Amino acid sequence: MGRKVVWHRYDLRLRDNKALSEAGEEAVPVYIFDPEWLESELVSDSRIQFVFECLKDINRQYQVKDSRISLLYGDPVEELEKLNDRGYDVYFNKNANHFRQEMEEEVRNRFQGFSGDGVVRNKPGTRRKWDNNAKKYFRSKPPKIAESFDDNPVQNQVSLDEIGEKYSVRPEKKKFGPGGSEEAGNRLKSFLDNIEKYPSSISSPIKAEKNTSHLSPYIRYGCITRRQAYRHAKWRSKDSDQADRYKMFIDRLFWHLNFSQKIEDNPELFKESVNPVFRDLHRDKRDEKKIEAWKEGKTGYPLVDASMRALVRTGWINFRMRAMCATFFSYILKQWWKEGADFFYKHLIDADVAINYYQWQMHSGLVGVHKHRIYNPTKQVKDNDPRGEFIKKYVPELRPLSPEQIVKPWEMSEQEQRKTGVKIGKNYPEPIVNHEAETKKARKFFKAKKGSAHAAFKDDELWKKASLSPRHDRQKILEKASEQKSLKDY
């Protein structure tokens, strides 16, 4: 029996990992530079570095227990088929939540694969369950690994530093902050410590920089897993006065598996909208004036463009800013969901198949069941940016103006606009669309399309990749195909 090769993907971290337990003492860790990876359009440098970052961390993890990971370059596939065919076993994580889901089934096939993140495999009908499942997995225990590894065999064939070389790796994006496991337990203990600000941070932007977890691009290259995650605050949060912010985070953790399962359910989610309804909405549109000016930050409304800015500069933005910027440039620009998704997944440093391409689907209006919710940036001003913190740090240009005229910038008289120093139309954009005119297009658009999208659920194989929650009744969505409901815009 030979011994175990644990190709490590998205499971960067030596505890609660399956494959590694299996594989026991006699594990040999690697990871496999995938070239196609490296020399992806929607893969930025900073991410790249990050993953070095984490690939640091573990072999730290893996010398205290006597052995190290091994850096190999090619074609995954083939790659293992190599180490296989020198008498070594191949374990792996389970993982859907990529582009390279070819490669996932036949991985899947010709290895042993585990399931030890939570998502319910091979079994149609599942999302009726799909809560029990969820609790199963956070209360259970974590698989052990063994005190110490053999010696791993396995040379490497590259450094970090020649990957780094060989592709011109350079981080252009302001650090997020160190991969690695160390550095997630670091941040879930700080977020847990001051969990009591949490709930008035989420919203936010300029909080949400501050005071939430910034957990999920450990969680999304499995530095640490949901289940540690989770066990940590809920032991934290015995005894509390702080139970219900506690809570809160709990929940965001099961809304993460949530999504884990829905690429899994309809692995071509990335590709396509989930209805055939509003397959390739827009796509005949395309403006590349429109595109230019949302990926810029030049929009002329401030909290979109300072979020845009953001998410370049740093690879990070709160949850509340990706919905109003997708919402933005779905309903009000009304241009093709998936070339937005895309600059989103290039730029974030948390870049999750999943939640991406499947909330762009939601904010875009493509899946058919879920409220229109249609984001107003200077309503967003108000409630989550009243005094223009946010949009002061990453639209100087805007800083000379008062809470009041940051709203609407374009609304301020020529006087003001001299005092000021802020002319519009000239170092500041004037608004490139009427928000106002542009939400009333859409929701009479999505109004007439309702009975449609609705109906198209009578398909079995559609129904279940939507992978919807168990709140969504099938029964009900399909009485509601001919009703006819206003859309409320938040």
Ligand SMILES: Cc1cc2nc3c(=O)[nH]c(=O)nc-3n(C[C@H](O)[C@H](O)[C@H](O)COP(=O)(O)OP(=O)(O)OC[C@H]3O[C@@H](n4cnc5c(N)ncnc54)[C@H](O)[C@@H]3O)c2cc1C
Contents of the next structure:
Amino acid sequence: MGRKVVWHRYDLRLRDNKALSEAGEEAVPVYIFDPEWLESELVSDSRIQFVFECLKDINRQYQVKDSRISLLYGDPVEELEKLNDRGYDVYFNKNANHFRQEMEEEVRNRFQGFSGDGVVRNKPGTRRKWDNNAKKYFRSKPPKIAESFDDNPVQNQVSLDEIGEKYSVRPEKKKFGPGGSEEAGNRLKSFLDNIEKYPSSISSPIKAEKNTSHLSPYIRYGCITRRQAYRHAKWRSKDSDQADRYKMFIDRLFWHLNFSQKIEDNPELFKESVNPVFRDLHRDKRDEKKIEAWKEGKTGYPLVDASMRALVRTGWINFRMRAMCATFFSYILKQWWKEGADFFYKHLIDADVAINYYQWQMHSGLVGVHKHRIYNPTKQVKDNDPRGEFIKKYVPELRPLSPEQIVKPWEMSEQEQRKTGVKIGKNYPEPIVNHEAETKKARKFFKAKKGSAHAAFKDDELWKKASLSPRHDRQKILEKASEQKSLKDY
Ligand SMILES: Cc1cc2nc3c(=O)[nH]c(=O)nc-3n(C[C@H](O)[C@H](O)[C@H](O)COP(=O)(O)OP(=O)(O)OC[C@H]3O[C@@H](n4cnc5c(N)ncnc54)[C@H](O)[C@@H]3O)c2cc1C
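For comparison with the form predicted on its own, kindly provide the form predicted in complex with the ligand.
Now the full complex is given, and it begins with the chain already shown.
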């Protein structure tokens, strides 16, 4: 039997790692820098830097166990083939949560893939008993790994410095925090120490910066697994009187698994809308000016602008602001969802193909079964940034405004504008669209399309691909199916 190469990619950890556990002490860990990833338009230098830090951390973990991780460079399938030709078996953890679906298929066919993440494979769209499976997975013990490993004989082909140099990696975002399992563990611990602040912080962009877990990039790169986070939270919650708060966190770990299931069932979900009725909606109405204003945080809506600037500057914003900016792009600016989703994906440090693209579809009304929640950015200021702290942090030109003025700066009188020095249309833009009017148009359109959107689910293949969670009852959806109504004027 040859030794076993363990190909790390979105599992940059030792513990709770099925492929590594199966390989035992003969494991030969490798990471492959894929030029296609490094050159992608959708990767920021800060995200590459985060991965560098994860790799340094995993290398330290291997060193403690007498091994190290080898850094290779090239097309992953070709590099793995070469190792296979040299007599190594190749082990890896299955994971469809990326853009290279053909590669995923190829490696699953050629090498030994393992399933240890709670995702149900080979039964696309069978979601009926999914919740029970998920619970079983979260409660189960992670597999054990070897006490120590044999020497790693595979030479490094590159160093992190060389990659950094070759691809001019210059992290441009405010430091997110070091990648790696050690930091993930520290974050989980300090977050749970303060869990009482969690519920009141989730929707507020300024409080969320401090009080949500910020584990998302660590989970994305596998520095910590959903199961590890779950088990630790469950253990901490035992003697706590904060059970409801722990539950909020645990629910989100389940949601996370739900999205990984969706991309396993529909690996194309990042390319086109799940529901064919909305395919290519707004695609031919590209408005460069509106898109640029949104990307640059110059829409004239202070909370949208602050959120977009925070996204670009830090690589992270909280759920509510992500949802608000996505609905603003799709329902209000009426631009093609994918362009907005790609922009998010590029800038988020936690960029996760399944969650990002599916959330975008849900927040653009494209699946056809979800409620249309079109967030109103002025109401959001009142509800979630009432003193304008977040806005003032990221949109400095609005700092002179009072909490009342900052909700709708365009309603300031000439005199107020003179007094504060904030001149609408000069040093801060007028709203680029009328939110209320655009919301009405969007609601009218989706109301007219509801019946046909539901009727699309008569198709068995589509139903499977949609991979809807068990709370969506197909029968009930089909009861609301009707013929397509055409709606001009959208
Ligand atoms: C348009 C849009 C795009 C998004 N893109 C991503 C993305 O690319 N990557 C990503 O990890 N999350 C994404 N989310 C979900 C959510 O906003 C982030 O997971 C969350 O803000 C991360 O912050 P946190 O780690 O402090 O979360 P916490 O509130 O501390 O939650 C704990 C963990 O649960 C998971 N989680 C939390 N909320 C969700 C959710 N709604 N869906 C699935 N998992 C969740 C995350 O792994 C998170 O780290 C997106 C949401 C929207 C609306």
